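Only one chain is included here, represented as structure tokens and corresponding to the form predicted on its own.
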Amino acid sequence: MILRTRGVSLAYGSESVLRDVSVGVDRGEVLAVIGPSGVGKTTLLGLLSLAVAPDRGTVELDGTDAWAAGESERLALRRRVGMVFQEASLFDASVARNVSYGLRVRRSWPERVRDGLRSLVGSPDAEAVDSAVREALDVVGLGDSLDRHAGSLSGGEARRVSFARALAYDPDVFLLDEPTSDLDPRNTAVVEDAVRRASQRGIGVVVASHDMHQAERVADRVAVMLDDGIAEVGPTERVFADPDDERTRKFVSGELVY
């Protein structure tokens, strides 16, 4: 797997937030992490983003234990992971300027060419940045919005620009925290289509959501989080139709209420 945790645990003071969690995502796969609010889904994304260190266990990107690596190596690993938060945080600038930000500030550039994303090897130039920005915005259906100011966007459009900003620098893994919460059906459909298109480029995608129907629509595998751990992980259809864990069965059927 391209990104995984092995037996990670994390506590804040005396409160256990995650306990012995082992889960991962492969290239070109969509993993949905589902569960009720407060069970640690966002915290798990923080660990997978390599921004939060576990108390125990390992977080590995492409076989490298990020927290056993040196600071500079860990930074290089973190740059290979894109994170899209629940609330879009855009700069007071144009859509194009927002999407190009990650490309402009990076010292190292992607060397892979993925389905139309131009290779940015060597010194970045305006043409290469423009190409990557346009293609990322096309993925989220905003290819004609380059010159719009971020302040003019709807909530759904802003969320899609955040997605494009992460896509533009060609990460190995996308982490999405409740990517369509409070969005209308049209914006939800566009974001879900962008998730599928990202996975088709070979990107591993982890979607944390309490929306089980969304997990059924977009995910190849599902990890069910209950309390502070993973109840089970498996192919989406099996987890919903014939789960191994009785708690999972009760949760997906609505019998288990938090």
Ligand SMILES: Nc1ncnc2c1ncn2[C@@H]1O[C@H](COP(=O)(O)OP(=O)(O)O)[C@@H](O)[C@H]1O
Second form
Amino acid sequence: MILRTRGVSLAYGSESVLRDVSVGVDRGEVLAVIGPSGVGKTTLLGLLSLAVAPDRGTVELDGTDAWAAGESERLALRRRVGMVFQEASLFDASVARNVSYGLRVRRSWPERVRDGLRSLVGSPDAEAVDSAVREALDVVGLGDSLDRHAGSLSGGEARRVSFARALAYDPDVFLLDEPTSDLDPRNTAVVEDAVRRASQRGIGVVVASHDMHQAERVADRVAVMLDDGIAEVGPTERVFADPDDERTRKFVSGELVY
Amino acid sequence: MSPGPVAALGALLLQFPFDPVYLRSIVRVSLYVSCVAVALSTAVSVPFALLVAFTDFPGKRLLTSVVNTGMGFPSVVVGLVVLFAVSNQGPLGPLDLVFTTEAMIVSQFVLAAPPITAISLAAVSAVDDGVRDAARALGGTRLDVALVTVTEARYGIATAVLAGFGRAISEVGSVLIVGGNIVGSDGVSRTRTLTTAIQLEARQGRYETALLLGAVLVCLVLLVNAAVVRFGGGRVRR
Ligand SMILES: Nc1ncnc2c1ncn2[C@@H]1O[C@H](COP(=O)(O)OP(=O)(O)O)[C@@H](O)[C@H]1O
Ligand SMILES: [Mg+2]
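Could you switch over to the form predicted in complex with this ligand, since the one displayed so far is the form predicted on its own?
Starting with the chain above, the whole complex follows.
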């Protein structure tokens, strides 16, 4: 497993959201985390992205316990994870600058200052755009939108740019929070296709979704979250066709209404 | 509006009642003192605004209310306090700053910092949390997140800088007290600014000259505003 939690618990104040959760993703695998809204999927992704420390348990990337590591080592670990939030939250800048952000923060300060000065004097020319930025935008079908301003994008385009933003720096693991909620079928297809392509390149992908059909379309395995833990994890087809857990069976058959 | 004053001013401009060296030196002192003071205030105020907006520390509430009070602080009082601070008995006495541009910079720094801080604080607080989270999730350090926040708040911060500059360059009370309105025997301003020159001309009954200096001051403020707006907003296509 490239990224996993072991027995993590997390509470907001006195409200326990995750209790003793162990789940992980392999390289080249798509894991869907499904469950009703409010169950804690976003919270789990927050832990997996190494942004939030668990109250108990460990989060390990490639065998390294992130919260036992020092600050700079944790930064290095964090930088191998790409997290795409449910909201696009683009920077007030061009599409190219949005997508190159992850690459820029990974450069040395002298380089960054030099680039910053250069873009102050001249207009940023097309050559200067990294090929990784172009490729990432091509994957989400926005290869010709480099120079557009983030504010001029449609909702679906903005979400695709926020996806490309994390693709550009080639993380080992991808975490996507409800990647296609509010998207039309065409945008949904683009994003799901990009998810498959990422996993084919050996990236481990975790998709949090309340949409069971999406899980069936993209996931190799599913983890079903109910209450404050994972009710069942297994190969997608098996979990949907023949769940072990009674609550899972009710959830996937739609009997369990939250 | 009657054309009288405008025509008078035009005639005055033609006969130009100033030694150009004198006028230029006044403008230079005004700009130098205000620009340095505003640059220093900005360098202190923006990081301070970030700190107040995004961290918790003891005394934060007290500090915020000091800043808010500072916005309405009378400039003559600031001038008096700075004059005392740089006088022989004061804590900055050994630096020998009485009636220098440095002392004027200190007092204008004190005057410009509160509005710059308060407006910057409002601007950085308004930055979407999602954008800050994204910067961090994309591999940003704490410094990177701070830089993103400032970049997102750039129009508001530009407004803050302009407000600070406006307060500094148009202020007369404190620069008069700590600077002393001095012109050297060579006719070159040492600590005379546009505002102190205006009040001197007005007191001596030379209203037209005062008015003309006033026009120069207004033009300067407009120019600086235009420059900041251009710099802060010109590079981004919306
Ligand atoms: N920052 C927070 N502070 C307090 N409670 C929160 C916070 N974030 C989420 N919660 C609560 O935790 C629970 C799980 O939320 P979340 O992880 O967003 O669920 P999901 O993504 O599955 O919809 C919800 O009950 C939510 O109200
Ligand atoms: Mg959620």
